[in-house]
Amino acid sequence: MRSLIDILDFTTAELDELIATANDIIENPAKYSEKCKGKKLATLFFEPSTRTRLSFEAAMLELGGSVLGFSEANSSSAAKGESVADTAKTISCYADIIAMRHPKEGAPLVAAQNASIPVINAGDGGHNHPTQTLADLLTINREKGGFNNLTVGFCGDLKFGRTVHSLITALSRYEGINVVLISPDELKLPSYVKKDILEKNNIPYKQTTDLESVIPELDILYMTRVQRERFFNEEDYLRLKDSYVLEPKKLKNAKKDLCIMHPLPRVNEISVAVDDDPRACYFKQVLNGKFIRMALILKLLEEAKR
């Protein structure tokens, strides 16, 4: 049974195929409106989410399917102590495909090992968020026409940011990628990501604490929020939460075709004054997330039939 737990579960050819399907859905929505008629998606969200959960639900509904599930652990049998494995086996009796978000790293993998239907990792702790990465890749593809020879800046919380880890991993397979890591010292990219992904794939990277000094060289600026829920210490969060705030004046030396991205939700790290800048792509990312999840659901259900 094919699932998506990590972005590396798909080859670059498969990623290109998903992006092509998503682009076709954007161009020809009516063609896909009944592709999942009679199919059910279970959304198992043990952790709060707005965009990811609703985009999965919108994706399945626009494919003609239906949705069931829960949006917090307290409303599931997990509150009674049911294991992830048993939940996955149970839901397999009711649905055709599962999208799961869980605060514990590895929980969607356990679900996939025990379910008899495809499982999509919709975010597991600080570890991985492959469908956000798919949304990011579709956005980059539509804005830049491809993935090769780009300088990508990641700014903010690079330590706990699962979207950052997943996107760096995905981009590492393309040619001519340069990475710029912009963060306070306490929120640097984990050394295992630098070693296992960047250095292993010979991807040039540099680290800095100063966003404005590097912004002129960026093709893509990927902003992230400092995540209160990943901190053990409130004082550390309060000290670091305003480390980087992107305002119009900071963009004066940026490229005219810079692509500004953010996985959302934002708190205050991008001023609302930037929203009207044509380079702001973060709400396009949200919409792209729905289309790429439609393509993913189609792919996994098609493979489950084989």
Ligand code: NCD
Contents of the next structure:
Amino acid sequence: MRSLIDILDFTTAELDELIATANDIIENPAKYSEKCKGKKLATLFFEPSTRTRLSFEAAMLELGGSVLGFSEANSSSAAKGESVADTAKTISCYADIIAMRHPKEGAPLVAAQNASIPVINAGDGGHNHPTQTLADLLTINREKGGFNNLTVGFCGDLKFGRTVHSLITALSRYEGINVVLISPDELKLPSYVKKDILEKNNIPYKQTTDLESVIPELDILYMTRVQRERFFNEEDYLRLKDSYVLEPKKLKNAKKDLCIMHPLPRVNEISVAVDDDPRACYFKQVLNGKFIRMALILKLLEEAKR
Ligand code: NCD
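Having displayed the form predicted alone, please output the structure of the form predicted in complex with N-carbamoyl-L-aspartate.
To see the whole picture, the full complex is given below, headed by that same chain.
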């Protein structure tokens, strides 16, 4: 059974196909409005979410399907001690496809190993978030026309930010990618991502704590929130939370066609004054997230038939 647990589960050709389908959905929504008639998506969210869960639900509804699920662990049998494996087996009796978010790294993989329907990882702890990466890739493709020869800056919480880990992994398969890692020392990219992804694929990268000094080089600036829920103590969070605040004056020397991205939710990392800058792409990312999830649901349900 084909699932999406890690962005590398799909080849670059498959990602291109998903992007093409999403672009076609954007152009011709009516063509897709009954494609999933009679099908059910279960959203199993053991962690908070606004965009990911609701975009999955909106995606399935716009495909003519229906949705069921829960949005917090406490309202599911996990609160009684049920295992992820048993939950996955149970939901396989009710739905055709699962989107699961869980605070434990690897939980969606365990679900996929036990379900008899496709499972989509909608974020597992501080590890991965492949469907945010799909939204990011669609956005980059629409804004930049492709993925090669881009200098991409990642700024903020690169340690716990799962969207960063997945997007770096996805970009490592393209040509001419340069990565600039901007974070406080304590929130640097984990060494497993540096070694297994950047170094293994010979992706040039540099690390800095200073956002303004590198802004002029960037084609894409990917801002992230400091991930409060993954900290061991509140004092560290409070000390680090406002390490970077992107304001209009800091964009003075940025490229005219810089693409400013953020998976959202934002806390303080991007001042609202930046929202009016034509280079701000984060709300486009939100919309793209729905269309690419429609393409993903279609692909996995199609493959499940075979
Ligand atoms: C991200 C996540 O959940 O990792 N949000 C999202 O899905 N768009 C980013 C975050 O929570 O900071």
